[in-house]
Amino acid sequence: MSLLKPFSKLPGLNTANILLVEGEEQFQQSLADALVEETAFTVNVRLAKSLPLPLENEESRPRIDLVVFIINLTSELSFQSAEASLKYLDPGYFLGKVCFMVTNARNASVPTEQLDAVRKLAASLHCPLLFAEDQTPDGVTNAAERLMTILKVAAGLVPMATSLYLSSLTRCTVPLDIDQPSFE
C-alpha cells in the first residue's frame, strides 16, 4: 500500500490526467466518456472503485492531476468507500487536487444527515463539492464541464492560475449552525 503522490512524476505536455473514484461505478463511465471529448488538450481518465491503486503498474501510471470522489447519496457504502480511500492520498493532493462530486442529492429518500456528512467532509478537507445530475445526458455533460474547469487549472493548463487558488475560491464551507440541533 503506497500513497498516491501528486508531484512524484512530471506532467505531460498539453495533457491532463483525472482519477474518478466511485465504489458503485454507476456514473463513473458516462462521466469518463464525456470528459474525453475535450479537443483542446488530451484528457486521460483513470477509473477506480477505491484507493489504494494496485502497485503492479505504478511505474507506467501517469501523474494524476485531479482526484474526484463520486458519492451517491442513496448509498451509505459509497460515502464510506470514499472516506476510507482518503487515507491513501498524499497530503499534497489536498492543495487543490481533490474534489467531491455528489449524485442523487434531489432524491427525496436521501436523509439530510447524509448530505450534511458529505458537506462536513469536503469542508474539513477544504475541497470543492460539486452536485451532479446523473440521470440525464445533459446532467452528465454539465458535470463534465464543471470538472473540466477544475482539471485544467489542476493540470497547469490555465496561465496565471493555480489549483490552490481555485480551491480557495470553490471549496465547500459549512455554516456554523450545522452542528446545532434544529428545533422544528
Contents of the next structure:
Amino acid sequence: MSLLKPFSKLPGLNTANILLVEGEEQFQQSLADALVEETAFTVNVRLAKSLPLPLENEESRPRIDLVVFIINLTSELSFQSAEASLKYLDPGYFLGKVCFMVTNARNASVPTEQLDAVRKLAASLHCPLLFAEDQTPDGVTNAAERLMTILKVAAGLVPMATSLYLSSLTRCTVPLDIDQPSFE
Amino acid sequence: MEPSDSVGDLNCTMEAVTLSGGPAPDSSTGQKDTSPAVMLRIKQQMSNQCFEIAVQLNAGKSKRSCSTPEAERELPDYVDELERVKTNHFNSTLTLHRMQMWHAIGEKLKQNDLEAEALKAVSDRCMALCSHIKELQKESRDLQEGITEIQKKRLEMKRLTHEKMKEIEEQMCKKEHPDTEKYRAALEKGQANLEKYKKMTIMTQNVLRGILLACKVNWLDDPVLRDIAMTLEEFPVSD
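Output the structure of the form predicted together with its partner chain; the preceding block shows the form predicted on its own.
Now the complete complex, all chains and molecules, led by this one.
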C-alpha cells in the first residue's frame, strides 16, 4: 500500500514541487511548461497518469507540495481514474495540498451531472476547484498563474500563510440547490 | 502511527537545517546567489514548513473524538476566530511599522545633515498644506451651514405661505355660504311676491279692458281714458 505522504521527506530549499495527475495526459504538458517559467524560485513539475506512483523513483522523488488532479469533463474515464487515484493519497494531503482542476466545463456536450459530481467530490474533500481553459495559450497561462498562487502557499513561500489556512478560504462549496433541475 | 514518528524525526532534522543557516548543498541549478534577501526568503520558507509539520504533530496528539457534522458546525467559528486574530496581528504589524518609521525619521532629523534638511523642508510643506486644508475645510463647513440655514428658512416660508393660502380659501368659502343662504330666501320670497302682484295687475287690467269694451266708450277722444287704455296694452295678456 504505497501512500503518497506529505511529510515524509525534507522540503526543498527555495523550490516548489507539484504533481499533476491526469488520466489522459493532454493538458499536463502545456501546463507544466507554463509552470516552470517561474523564476523567483525553482518549480519542479512531475507528471503522472494516475496514482499510485511507481516505486522505482520513490527515493529520488522529492517531497510533493501540491497534488493537482486534472479532470476532463467530456470524458467519464478521467473522473473515474481521478477518483481511483484518491485512495493512494495520504489523508495529510487533503488539508490544503490537493487541488482539482477541471477542463472543458464550457462544452455544451457536458451533462451537468458530471460537473455536479466533481463539485461534490471537491466539496466533500474540502479542496479548491479550479476551472481551466486548455485550448488557448492564454487559458493555459491563466491556469498556471492560479495554480502558482496555491503552490506558493503549499511550499511555504508565502509568509504568514499555510496551505491549511488557504484551504479554509478556497474550499469548494456545493450550492444548496445542486440537486434541483436547472433551468437550461 | 508511523507517520508521526517520521514526522517527528523530520522536525529535528528540519530545525538543524534552519539553524545551520546557509542553503543546504543540494543539486545546484545555477541560480545560487546567496544574497541576504534570498537567504531570508529561504529561512521564511523553512519556518513555514516547520510550522506546518508542528501543526500536524499537534493534530495527532489531541485525539478528541468528535463526529464530522459536529466538526463541520464548529469550523466556521474557528475560521472566524482565525480571521480575527490574523487581522489583529496585521494591524499591530502595521502600527509597529509606523512607529519604526517615525522613530527612524525622528533620528534622521536629529542628525541634522543634508537629508535631514530635505526631510525638514518636506515636513514643513506638509504642515503648511495641512493647516491650509484645515482652513479650507472650516470655510466649506461654514458655507455649508449657511446654506442649510437658508434652506431651512425657505422651507419655513413655504410652509407659512401654504397655511395662509389655505386659510384664505377657507374664509372665501365660508363667506359665500351664509350670504347666499339669506339671499336665496329673500330672493325667493321677493319672486313669489312679484308673481302674485303681477297676476293681480294682469287680472285687473283684463277686467278694465273688458269693462271698456263692454261699455263701448269712445276712449280715443277722452285724454284720461286714452292714457289708461294705452297702459293696458303694455302688459302682456297672461294665460
